[in-house]
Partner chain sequence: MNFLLGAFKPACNISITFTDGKNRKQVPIKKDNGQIVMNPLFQSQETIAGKIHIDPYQGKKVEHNGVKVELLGQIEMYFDRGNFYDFTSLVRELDVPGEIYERKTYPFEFSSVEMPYETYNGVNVRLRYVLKVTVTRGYAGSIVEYQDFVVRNYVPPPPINNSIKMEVGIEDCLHIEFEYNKSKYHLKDVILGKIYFLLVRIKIKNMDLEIRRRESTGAGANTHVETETLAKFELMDGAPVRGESIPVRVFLTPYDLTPTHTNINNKFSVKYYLNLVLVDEEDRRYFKQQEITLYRLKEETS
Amino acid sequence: MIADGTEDEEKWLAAGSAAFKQNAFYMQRAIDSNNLKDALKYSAQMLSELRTSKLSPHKYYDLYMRAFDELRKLEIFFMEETRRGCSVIELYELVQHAGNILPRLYLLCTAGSVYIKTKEAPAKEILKDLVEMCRGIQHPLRGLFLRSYLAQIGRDKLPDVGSEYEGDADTVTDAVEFVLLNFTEMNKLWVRMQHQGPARDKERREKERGELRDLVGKNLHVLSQLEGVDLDMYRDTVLPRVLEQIVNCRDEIAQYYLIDCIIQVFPDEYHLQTLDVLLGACPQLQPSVDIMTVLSRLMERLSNYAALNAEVLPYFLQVEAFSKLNNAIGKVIEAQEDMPILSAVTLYSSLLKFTLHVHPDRLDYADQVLGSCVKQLSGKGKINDTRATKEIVSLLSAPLEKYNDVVTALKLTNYPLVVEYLDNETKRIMATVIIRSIMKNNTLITTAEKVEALLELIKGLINDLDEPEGLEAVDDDDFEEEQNSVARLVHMLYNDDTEEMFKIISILKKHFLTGGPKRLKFTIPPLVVSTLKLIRRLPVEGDNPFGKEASVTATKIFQFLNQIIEALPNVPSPDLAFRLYLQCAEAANKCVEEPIAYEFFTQAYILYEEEISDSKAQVTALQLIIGTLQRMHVFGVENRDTLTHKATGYSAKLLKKPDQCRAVYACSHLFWLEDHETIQDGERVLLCLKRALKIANSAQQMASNGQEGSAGSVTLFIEILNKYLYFYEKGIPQITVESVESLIQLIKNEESMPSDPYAESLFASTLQFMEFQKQKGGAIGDRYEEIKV
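Can you give just this one chain, in the form predicted together with its partner chain?
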């Protein structure tokens, strides 16, 4: 192409337009003076400007539009001439005297239009003549525009059903024939453009063809708007003829555009009834045609059609739309060997969406689609194309979205097979999608079998997949997010039947334990919690309450729990294991399983001793131990003594004095359980409290040595006072009025020292509480009455 091509083009267009205008002016003058001969002469000269080969389609269109306007005027003039007595037949001949073909044919079409309007001859004859004569223009661009003009003037004169041009001799068949013929010729010209001119201009040519395609497509639009084109006509004439042309033209651009045109232009109902014909054409198209988009659009349309008109669904069944589509896709893929995987997947994805919309009840269809997809994917290994991957994700998400129920998806046996072909990253994404769907819809998954299937699906989250080396690790945040979602998922796996539930849990365990250290931290707790829930639902007595041989016994479950938790310390989260042991111990307590509870406690203690070294963590852990132990009533005296002793021992060994103090006074509770008379040892309660006081004292001393704020120790005293009051209230004989009073006195002395607002308010509210209890009266009131402040 010449560098200043566009500039030249502008010049040519300007020159052409100028000459055009001039002749148009003379033509108008001739029209005004009713001079037919001159009008013809100047109009022919004017139209000669359209003979140029120098303009691009865009610019040529400019000129064409001017011609179009002028020809309207001429047509009106012709019409007037015929009213003045000029024979239209003569006129029709007269315009054909023009020596140059292009102007001649434009004039002929214009005269033909008038001829039809006068109804002196059947419209079909004239239209047929026009469409035949137009063959004289073999130049693609000029031919396309000429025929486009013909289509335009013919459009309102077609002998359509209900049209004024319909008659005995003129039927809609003739109208269809005319449009089809014109369409065929236009398409030929359009396709020919591709093959003319030097190869280096290919890109430009394709662009130009793109600009012209609507001229061709317009014909299909006209066909679709004919009243007389009913389903029969469409099926028997229109579609086969159009398809024949499309297939035979062997041009990629044309095939793609026109097939799409058919799909968009004609009603869905027709498509439905002619599916096999339409689909039959697809494998015959050029391999480079993007059939995937075409078919996707078709299926999309049909899906929407089905979605919007529920009453048409029976037709879908009647014509076996699904199997036809499925077959067609198979054939297309077969025919196009080197079709990229993306295309194939997109096709299946669309088909799946289609079947989900149209046959939501036919799960086997969906499964079939997935099956075909698997077949297609097999032998190709993992998919690397990111777009294809995305498409698979959308394929897999479709059933989830549709059914809002992962259970249904789990019934699709091919579903996991498709997942297999994803790369690890995508598998994870897919798994998250699945879980999200479950969470959103609160779907309970109730059988072991389904759980197994589900876990298979989301394997990507549960296991480390055999990642090729050198792959970047998953982002920590993402990982956490994913694992959290797995954790949430655990709670959706639920069955009222304990046996089944146990199975579910066992499966979970099996999978989770293989998950590697990083995951256990997230997956074990929900599993334990879920198991504990199960235990709670078990009959309280461990042995058979109903005389049946229960396969699920608490003992078994506890063993099971133990196994799970054992896995945790291997992971750097002893903390978590510790808590879980305590939880389990408590559950065992409820089930009155002393040895098991003891075992759990032992495990917890071991963890405390061996793994929990951080002092802050120790404090918290100890509090947990004390709290849990306090509630345990299953232990015999000996076991309990051992455990409590240990606990107090731990308390005393804490690093910071205040911590020690608090732990020790907390331990006091271990010796006094309200409801269990066996565990009411006032002596040891007092001992604990006294020890706490001692520690508080030494803490105070250390404080006065300037090591820490002294205010802290006052708080400790007040806290101990509260404990005293608690036990005093409970009526433990060893807690005497005097001891309480002296403690209050002590605190009051301390109070005189530099004030600490927290301690002050704490003390004030303690006193207030005492006063309050006093006021209440009764036994407790009496006891408080005794305390002299």
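Given the form predicted together with its partner chain above, produce the structure of the same protein in the form predicted on its own.
Here we give the lone chain, stripped of any partners or molecules.
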């Protein structure tokens, strides 16, 4: 059916165009022969094709444009006729003899244009006559195009200020009256289109009306271009008349488009000075009008106006722009009881952005907007509309983007109240936005009170929000990224005052420990690191003027650290807890807190024995134990012996022989610290190295028997040789020249050396190092000279 209708319409357009073209040809021939009578005859016949009711607006427009082009030629002919002596008054009367009213009015408008140009009569009188005569066409489509033609030929002939057609009296009023009258009649015709035809064609009619809206809107554009329409005339005449027509037409399409036209075509200065009038019409519009978009565009224009012209900012305060906009939004929402929550939030979001641009120093205004939004959201529960939640995120992001400072946003008392209406997923998104803002702008949060407020805002990332199943729905990569952002945030919470800093990390501990086991492995390490930084800032006991009476002491902080790390083995993240215990032990060493350091080491050993069972993890853990213990100077003889004995015991119990060997010879460093005479036991160093040799021999025998996992035993001998050389160079008497030479000879006699390129290269490098040390001379060179390779 639709296809058939389109085909028929094409046929009608083709037939009309053919007849139009034929009459246009005869009209042109009459013009060429200066035959006015025939020119009028054929032009009237040509224009009769515009009387059709069978074409859609789109097709009718094609026909109209052809008529418009031909009428331009006819107007030029009329002008030439007047120059040849034809009376323009007679011409104006002559065209009215056309048989049909539509061609008659097109010809009348064309003759009227010539009449105005000759200036034989005031322009205002002719325009008034034409706009009244056009009432004779009441068919919506034909009437709209006729009046569009009238507006087109009249726009450059209006008696405006400075125009050649300006009269002696207050002629700009006449110009405005002409445009307003034409606008009113065109709008009536445009609205009437909606009510013609069956209800089933409503959607088609709305589409057709959308295609014609610019014909009506051009009148407002013409008004905005008139030099004589100053602020007073706009406020007293133009705006009230236009708004009256908009409100009275009671058509949602017309109201939405025309209000938007007013906002777009007239100067921002006029809008600022007439806000109360313009906003007063908004609650009177039809409930179905998208007033959200209209007001949002108005506020956007005013914001841009303020941004580009700083000198106008005082006028915004003078006219109380914020109060008027806020009241208008409240009235619109009140008038439209069924307004979707999305529309209401969008309005407040636009108002907040306007406020931040125009009154950035008035936090009370911004908080007032957020408060109005909370009032609107109250009773709605969690917002499930995806678009509405996105708009709330936009609303909450606006202060962050404007101030580049979360601290300022934390001053807005209604900010967290708006966050509460978001669903849990969106709370996580909003929390991420807040953290990104902090990181991007390097914002330091310096007080415990602000940290508490911030953690309440981002609690979507640091606890489960009463939904134990909620984390299951979060993608693992997304979850990890979110928690890493929380970890980075910890380092932005800082205060130079140690007592305030301890309050901050205590608040972090309170929130993090309630975040569920899955989060702890991300949040506990940065908290521990931040706490260790605090410990380093504490004065040593002799420098502390308060002595033991200070409220924040190293002992208190270490107890705090122990409580935090104790939560990790249950996550389970025993390897992480193990590493953190060793870091805390090293911090206690620097604070000369032997009992605390020993306790941390004990906890690390317990985790090693009970939780770390993987052989590779054991090797890594043991390397960390040996490395940390080697740097510890705080222990007395008894405690150090206990810890080193356990470390060497763990080394001998590793699963693979090469791992045992390397761990045992690494333990040799625990018995010789060059700067500490109390930790220099050559006998035990030699014992470790001999035990390592024994294990290497055992590994060699296993390799010769073809057992898996025991390859590369010769490499172990070379590594042990390097340890011998290290301690020989340090002057340990127990490491003799003979022991070094015998080990070198043992390696040289090893049959598997040529088949192991790595071992061969390592041995060559070792010998090269020895030769280099000899060439250096001095005491070291002399010692190496004693070794005969």
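Take the two forms, find the largest set of C-alpha atoms that superpose within 1.5 Å, and that set is the rigid core. Since the model is a prediction, treat every value here as computed from it, not as a measurement. Residue numbers count along the first chain shown, from 1.
**Q** Align on the rigid core first; then say whether the Cα of residue 59 has moved by at least 2 Å between the two forms.
**A** After core superposition, the displacement of the residue 59 C-alpha between the two forms reaches the 2 Å mark, so yes.
**Q** Hey, does residue 136 budge by 2 Å or more at the Cα between the two forms once the core is superposed?
**A** Yes, shifts by 2 Å or more.
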